[in-house]
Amino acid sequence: MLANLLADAIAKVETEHDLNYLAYYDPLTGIPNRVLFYRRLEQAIDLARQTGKKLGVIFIDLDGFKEVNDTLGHDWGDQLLKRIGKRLTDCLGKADLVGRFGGDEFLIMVPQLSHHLELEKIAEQVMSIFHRPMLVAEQELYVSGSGGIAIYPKDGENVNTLIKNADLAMYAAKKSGKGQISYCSGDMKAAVHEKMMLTNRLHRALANQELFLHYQPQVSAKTDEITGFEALLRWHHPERGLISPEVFIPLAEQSGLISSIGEWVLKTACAQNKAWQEQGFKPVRMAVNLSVEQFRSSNLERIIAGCLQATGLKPRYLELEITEGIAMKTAHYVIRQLDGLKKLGVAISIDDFGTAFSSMSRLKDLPVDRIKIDQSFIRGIGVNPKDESIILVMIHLAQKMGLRVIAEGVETEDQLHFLSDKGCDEVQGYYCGRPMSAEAIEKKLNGNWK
């Protein structure tokens, strides 16, 4: 009886120990998990507040870890994470704490700092673990990591703010070239605040009619006759005025708003083109850009068919522009999506052409109608003979494949003459016409604009 009670007591203790381990430690690396790290960091912040000392949080993210998993397998990836967890633990002092935040992310807490130089020394030790290869399955692997540092109380006075700002600094390090460590700065925090404010406002911009379209003419390089327009999205912020598309379009993509905004752009542009035709203007095509998210959507074909039906615009007067980055992907869905769009009767063009020059041979597999030579090459006309040579190659290649060529970013008469002489079909840019409102376009068309 006593033996049974003793066995039950031991089993209970072991079970509690196992449950405690699972609750607070990462089962793969054996180091503290997010829950325990948060708890210890909160305690360290309370102590730092009492002692007047500083505290550092270092956020580490591996560079290219996905490629390790994809090429070598998840078993190798797991072994690599174990090695890194051990190296981080070994390079830190007894008072410091390393935890696995999730995936290939690690957090390090350095408490009770008297001077920032102490943290700099520890940061150097942390980054030094990547200088030597990791031994995985008797193979040497070189992997780098990017780090971000936040300091209490300057960069936050609670757990969530400190970790968020360390994460922010880590992404800044990655943007700087990876394999580096970066301190959180006031500019970083201001940029994040600005991004958050703009994103919040962008959620209401469509409903508040703050978004609108301008239209830039596309003209024949030989005759100056208008052959089409490109619809360009604009945002007039009620307090800040016009916001650059280079700023708000990435925000729309990151926040998931690009699908609803993109559909509005499609319908508005189609409706405008149809309205011009009904006013008696010569029918021309309307070019609309598709984002990566729009292009990947399984509903894209249905959305475009719906826009055409709702506005009454014939498909041949709509051109969909995709970036060269999308077009040159080898995934099967690219050709399948393009084939589906072509069956609707719309035209397809590849925007920013030439920026992925090494993939030009893939053109033969794509059901497209037109390429748009990127403006970076157009700026080289009369300045850089190499740019001129590349333009000639692109025009020649397109002609051999039965594709039309449009050059974007044309700003001078010399650029126009060069392109016309070399066989470019159409041009677009400030020299031929700036982006304008629909009303301004109509006034110019009524004034016998070609």
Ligand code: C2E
The other form holds:
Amino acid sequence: MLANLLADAIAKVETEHDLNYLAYYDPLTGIPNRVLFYRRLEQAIDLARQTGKKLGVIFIDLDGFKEVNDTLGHDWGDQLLKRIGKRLTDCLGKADLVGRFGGDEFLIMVPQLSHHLELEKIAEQVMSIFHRPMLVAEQELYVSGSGGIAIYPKDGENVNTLIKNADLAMYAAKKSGKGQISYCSGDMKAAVHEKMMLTNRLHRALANQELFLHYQPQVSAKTDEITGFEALLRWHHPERGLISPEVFIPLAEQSGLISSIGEWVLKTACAQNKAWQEQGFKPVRMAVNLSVEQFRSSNLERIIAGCLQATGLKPRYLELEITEGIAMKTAHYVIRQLDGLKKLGVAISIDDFGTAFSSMSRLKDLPVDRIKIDQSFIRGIGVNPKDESIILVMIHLAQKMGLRVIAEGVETEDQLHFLSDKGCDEVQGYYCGRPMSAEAIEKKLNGNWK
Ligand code: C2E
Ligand code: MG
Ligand code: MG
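Now show the form predicted in complex with this ligand, given that the preceding structure was the form predicted on its own.
Every component of the complex follows; first up is the chain already shown.
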């Protein structure tokens, strides 16, 4: 009886121990998990506050871990993570703490620093674990990691801010080349703050009517006649004035705002084109840029059909521009999506052609109508014979594949002559007309424009 009670009590303690272990330790690597790391970091911050000392947080992210998983398999990926966890723990002092943040990310806490320079040596030790190969799947594997460092109190006075800023510094290290470690800086924090402020404001931009479209003419290289317009989005920020789409479109994409903004662009551009037709101008195409995020959405076809129906624009007067990067994605949804759009009767063009790596066999399978030669090649006309050769190849390729070609960013008469000589169908650029408001376009159409 007593023995039974004792056995029950022991089992209970063991279960509690197991539960505790599961709650605070990462089962794969056996090092503290995020929960325990946060708790210890919080305590260390309290202590640093009382003692007036500094504290370092290092965020480590492995470089190319996905490739390891993809090529060697998840089991070996797991083995690698275990090795890294152990090496990190072994290279640090007793007072320091290593935790697994998730996936291939590790966190290190270095408490009670008198001077932040003390961290430098520790950062070096941490990065040196990647100098030796790791034995995984009976192979010696060299992996590298990128690291970011945030220091209490300068880079944050609480757990979340410190980890966020260490992550930010890690991201900067990764961007500047892998296998490096960076300290969080004022510039990094300012850039994130700026991005956040702009994104916040962008949330209201549509409702506040701060977004508008400019239209840039596309012209036949042979006859000079206008063949279409490209709709280009503009944001008039109430305090900062005009902001480039190259700045705010990525923000719209990251925040999910692009779907509503993109739909507004489509509707506005279609309505404008229809309005010009109703005013009696010669019917031409309207090209609208699509973001990769819109392209990924399963609603795209329905949205475009809806815009055409609501505005009464015939599908053949709408062209959708996708970037070469989207077109070359091998994901199966790309061709399915393009086929669906083609069925609606709209045209499709590949924007910034030549800037990503096109595969010829892939191009052959895509239901596209036109390629837009990127401006970077046009700039080389008369300057760089290699650019000229590439342009010739692109025109030739398009002709052979039955595609039309338009050159972007044509700024001079010489560029125009070169292109029309070589058989380029259309041109777009400052030489023929800058992006302009709808009213400016109408004035020109009523005047000397063909
Ligand atoms: P893009 O689609 O390649 O558009 C062409 C860009 O080249 C435009 O810049 C245009 O103003 C500029 N450009 C045209 N001709 C010339 C020229 O002769 N010389 C020079 N130096 N530049 C010329 P913009 O309007 O700043 O747009 C930049 C990019 O932002 C666009 O590149 C496009 O990728 C994106 N974008 C613009 N509007 C939209 C939109 O409504 N939706 C999406 N998803 N992206 C958009
Ligand atoms: Mg474009
Ligand atoms: Mg372009």
